[in-house]
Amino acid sequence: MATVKFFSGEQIPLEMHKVCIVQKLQLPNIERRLEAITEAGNNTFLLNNRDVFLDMLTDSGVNAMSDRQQAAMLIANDSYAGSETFTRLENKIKEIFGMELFLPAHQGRACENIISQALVSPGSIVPMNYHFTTTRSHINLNGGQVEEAITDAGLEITSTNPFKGNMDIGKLNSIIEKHGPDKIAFVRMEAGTNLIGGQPFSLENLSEVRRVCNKHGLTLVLDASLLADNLYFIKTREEKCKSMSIRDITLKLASLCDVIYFSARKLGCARGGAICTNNQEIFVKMRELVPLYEGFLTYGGMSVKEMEAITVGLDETMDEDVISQGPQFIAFMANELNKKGVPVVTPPGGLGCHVNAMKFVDHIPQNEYPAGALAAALYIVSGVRGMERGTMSEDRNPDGSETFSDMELLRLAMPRRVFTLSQVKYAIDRIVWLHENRHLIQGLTFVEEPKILRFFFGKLKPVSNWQEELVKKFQADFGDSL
């Protein structure tokens, strides 16, 4: 692990890599940033990358590849069927997860589609530690319903609980008792619960979930997209696992699950996805859907070059110096903000630093999307693009009323091997300034609102001229500085 203490007493994370290829960044002035967010309908998803300085929207598909990954792409085998590239990836998945049966897909939500179509039926229930947006949508589209069983601690913004992503076993048992085992399509655990701040579950908790599934004959599915961060936290926070290697922890986790799927845009630092299992019956159900939705069974909609990169990326994920980088930089950012009074999710999780918009702009009601407003405000004053993870990310109820999110978070993702510490410190500085001027931020209202996954391409407008006032205050404090 690479956090070092300087002679000055400061403790900072060290980049355990050197930069070999660089990409030029642009930092538009604040007038252009205001124009850009207006053109984007105050939705950071709709910003053009040329108008973004630090892109902290997501870690999905934007992690930097290693030299080994780039080199591996040169040996890709383009055969439509029977590709050696497929065999190399298949063997790596067997080695790391101990699962013999593997299906490729073009990304994580494609895996969710295949799994939902194979296992979910009208009226069925999927208990999970916490939902993810696309996961729930796929389950709902197939007639199923999600019921969450996150521990109460998981919804506490400020905490010292090391495993806020744990499933509450009592709640899980109650869901099964309420509906009956025959109604349970599968039980889903998400490694690094995305929507509550990338919070991990413990190996012991997964073992307890497995025991419940065994008792009732239920299928346990693991979303391993954020597994790398979860592995780091298990290794460093769970006493029984501190002497275990990352590979051993991974194999133990996998042995407790019936199906594992992941987005390689996160796990493996390349573009693709995978489903693996040792259950022949489930495999056969899913297999026939892959050629229908994805492509033939030996590429599943992926570029073979990306498949080679995934094979190496999965191997690198087993390196402690690789998987420690994200959590350590996230912890640095969250701890610095916390010291300066900015409300953040604690303990820091994986994926990114999560700012508590509910408290940051507590004067904005949830029906005016405080996390979305904060994301727009931060972009205006910094050129940093974050992602709203709150009520905007939920769909409306059938009667048109809002589904208010448990949390209103501004997620500032930390793509692996992308940002330097000085860039992280720049983002911290602008967030601190914005917090001191938070009274200027007001809400947003939809002007174009899709019915499903509205946060991806919906458009909003400010409820007042607050953004112009924010620009004036920034210019008064910073002058011509960007």
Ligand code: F0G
Second form
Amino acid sequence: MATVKFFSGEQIPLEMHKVCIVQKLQLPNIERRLEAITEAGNNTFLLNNRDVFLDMLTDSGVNAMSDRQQAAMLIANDSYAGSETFTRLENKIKEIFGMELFLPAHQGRACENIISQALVSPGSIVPMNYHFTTTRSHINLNGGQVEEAITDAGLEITSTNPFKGNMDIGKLNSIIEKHGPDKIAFVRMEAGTNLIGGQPFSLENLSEVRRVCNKHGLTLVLDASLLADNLYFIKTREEKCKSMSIRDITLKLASLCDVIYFSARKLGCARGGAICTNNQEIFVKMRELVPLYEGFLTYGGMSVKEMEAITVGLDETMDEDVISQGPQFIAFMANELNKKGVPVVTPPGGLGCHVNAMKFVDHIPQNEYPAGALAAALYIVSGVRGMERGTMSEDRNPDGSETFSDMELLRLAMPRRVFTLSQVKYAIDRIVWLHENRHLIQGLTFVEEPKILRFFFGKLKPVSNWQEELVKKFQADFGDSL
Ligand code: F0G
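Would you mind giving the form predicted in complex with this ligand, to go alongside the form predicted on its own above?
Every chain and every other molecule in the complex is listed next, the one we just looked at coming first.
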């Protein structure tokens, strides 16, 4: 991805790909959008795609594939056991991560199920830079507890710290001291730390974490789902890595870890999951779970077509032009919003542009889900679907009280190579309008609330008729415009 300076002085990211296949979009009018979000119980997960204009819910399984990926899918070799397709993927994983032992799974959380069942037992502790929703749920289901060791900078919404995903080594040492190394199932590092705004860790930090693991004989597990973004940030922000190739950085990172897993819905721009390791003992423990939960060892619940696409997608991840597109579009969006006074997470990370709902709608208390309310409001005024990443994404404590999230974010994911810059500018325009009219937004309250991962299919209603008022103001300002 090139960043070019225009004659006018403006600096914009320039796509280093051209569009070969397109899909038609529709933008329903605001009356329909209000109806649609009401039908969806104010939960953007429950909207139908046909009611969505720009789908910024996630970057998972919705990245644009390359011509080479599509071509590879045509030569997929389908067989229950021992397909050539599997061997090609296994070899690519060896080449890229230097890991000899590979287990397939149907997606990232399936890898987490296998790793947690193999390594976590009642009373186990899993220190990590920061949790991801499905990761923590799997660890808890197996009787373990997560302990977070993110640096204080990681939880500062606005910062100039280039590596807000770093683990605080002092905190890690305290966790080990408090519980004793025998209780630690494994230490987990998450690349492109999702829930704090797609923030990276540095190679230096991972090396320090490794040193602590070595000292206490602990296993280090890397969640590499968002590795592509993290690699780009290491290459561009970490002085010592500027002269290293993406391939060399990847091999170096991998050499520090005992187990690597990833959602190939993100890394590799296809759909699937993978676990790899050089540790025979851990491999054997995990291997027996794959046929039970996923499928035979040479497909693990994935279609062979997707496995071919992952093989090529991983290879393309080693190309800086490919992996820079997401972070550069996100930086463009975050910087433009920032200039117009909209509070966003800085520095811009990977995955998507993260709007700070705690500040955007600072009049909404956390128990009325500010980020969820903002997600519903943005959909109504634009047809852009974002995702709540705040208190709604937490489950309640056993006594029924809320777990208030550290951050209340509206995540506007940037699926890789999917949107054009004019679409991103449309989203920016509507967010800026919403910010000007933020006093009209009010909270939400649950009407149907599942116990686990409630954000996926819980239903809510507005605490007042604020959504109708928002529609009236939009119509007054925009007239017939969609
Ligand atoms: N780990 C991380 C860091 C993730 O971001 C995700 C998924 C997973 C694990 C689970 O992978 O979806 O393939 O089962 N994140 C998606 C998202 C759901 O929208 O951020 P999965």
